[in-house]
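As a starting point, one isolated chain is supplied in structure tokens, in the form predicted on its own.
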Amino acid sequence: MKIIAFVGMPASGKSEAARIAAEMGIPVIIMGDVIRKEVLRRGLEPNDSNTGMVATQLRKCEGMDAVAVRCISQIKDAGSDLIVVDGVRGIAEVECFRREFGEGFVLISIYAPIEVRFSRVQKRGRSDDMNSIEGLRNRDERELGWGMGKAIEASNIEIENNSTLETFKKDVIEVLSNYLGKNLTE
């Protein structure tokens, strides 16, 4: 089985690395998934502040690699041999997977200046958005208080996405058509 697991800050795209493997027919895993679910759980509105809360109360409470270790059930049960995994937020979460996947566990990171994150975040309009550059740099900084700059660093390949729409999608494929149709139990 391969675990390949995308880093990187907010809105460096993460997620439409994600869609695109799901475009190819890879099982997509969203991390941030668990804690929006927790959000609502809780009947919290899911906003940027409810959703970094939560975030936080479970790491604290469950430990850093709390989001991981609820994603590795969903992660065995998906039954495939290559599974993709959205949103590392942390070096424990890295570490967490490496111990229950070992060599095959792959971490790909992101990399987008911050202005152009901004931009991002300003045209997808999620609910959990922040609505300025300084909303987003407050992100940035919890979410580096949660490892992941160490993250970042632990990672196999790094994927630049400071271009176009087009050029990202071509390197995604790229990077994961190494990992299509290989003998996945090496």
Ligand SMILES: Nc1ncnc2c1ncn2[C@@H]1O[C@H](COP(=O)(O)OP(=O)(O)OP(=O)(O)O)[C@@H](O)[C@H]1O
Given for the second form:
Amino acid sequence: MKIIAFVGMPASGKSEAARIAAEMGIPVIIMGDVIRKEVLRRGLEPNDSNTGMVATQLRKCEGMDAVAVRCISQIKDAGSDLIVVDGVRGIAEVECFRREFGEGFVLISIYAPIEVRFSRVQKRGRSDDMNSIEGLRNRDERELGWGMGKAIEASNIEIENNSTLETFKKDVIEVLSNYLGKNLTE
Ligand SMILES: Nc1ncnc2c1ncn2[C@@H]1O[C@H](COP(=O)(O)OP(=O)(O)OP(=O)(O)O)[C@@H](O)[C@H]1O
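Instead of the form predicted on its own shown above, give the structure for the form predicted in complex with the named molecule, please.
Shown next: the complete complex, the earlier chain at its head.
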């Protein structure tokens, strides 16, 4: 069994990579959904502030790998030899998956410079996105404080996402197709 996870700074292209994996027919488990499920279980409205609050509480009460631990049964139940996990945020989660799946866990980091990420954030227009490069820099710092930098350093493979979406798609397909056992780039 292979579990592939993407890690990278905000707006580096992780969701885009997960979308490409889904298009290739690979099941995708979104770690944020685990948190949203917990928000609903607690009878709360699934908005940004409740999701953030529950994520922080889970990590405080159950450890920094709480969300990863909750994903493990979902991964095992998915009944697929290859699964993509979207949303790894820190080294504790990487260590949790490596403990559970050993070399079956492959971490791919996605890199794009901050100026490029900022211009993409402006186009994305998500409600929690930053409207200044300083704002994005602060978000980067917050993520790094949660262990994102160490998770990026622990990756097995890096994909650069500094060019067009088409180039990125080709690169992601090339890497993922190695694990599917067939070359989908042809
Ligand atoms: N190579 C590219 N060219 C143009 N736009 C891109 C490229 N890669 C990603 N994007 C766009 O940039 C935005 C950020 O990408 P995406 O949402 O995948 O990042 P993310 O890493 O999941 O972000 P976050 O951590 O903030 O959730 C999206 O609107 C995406 O469509």
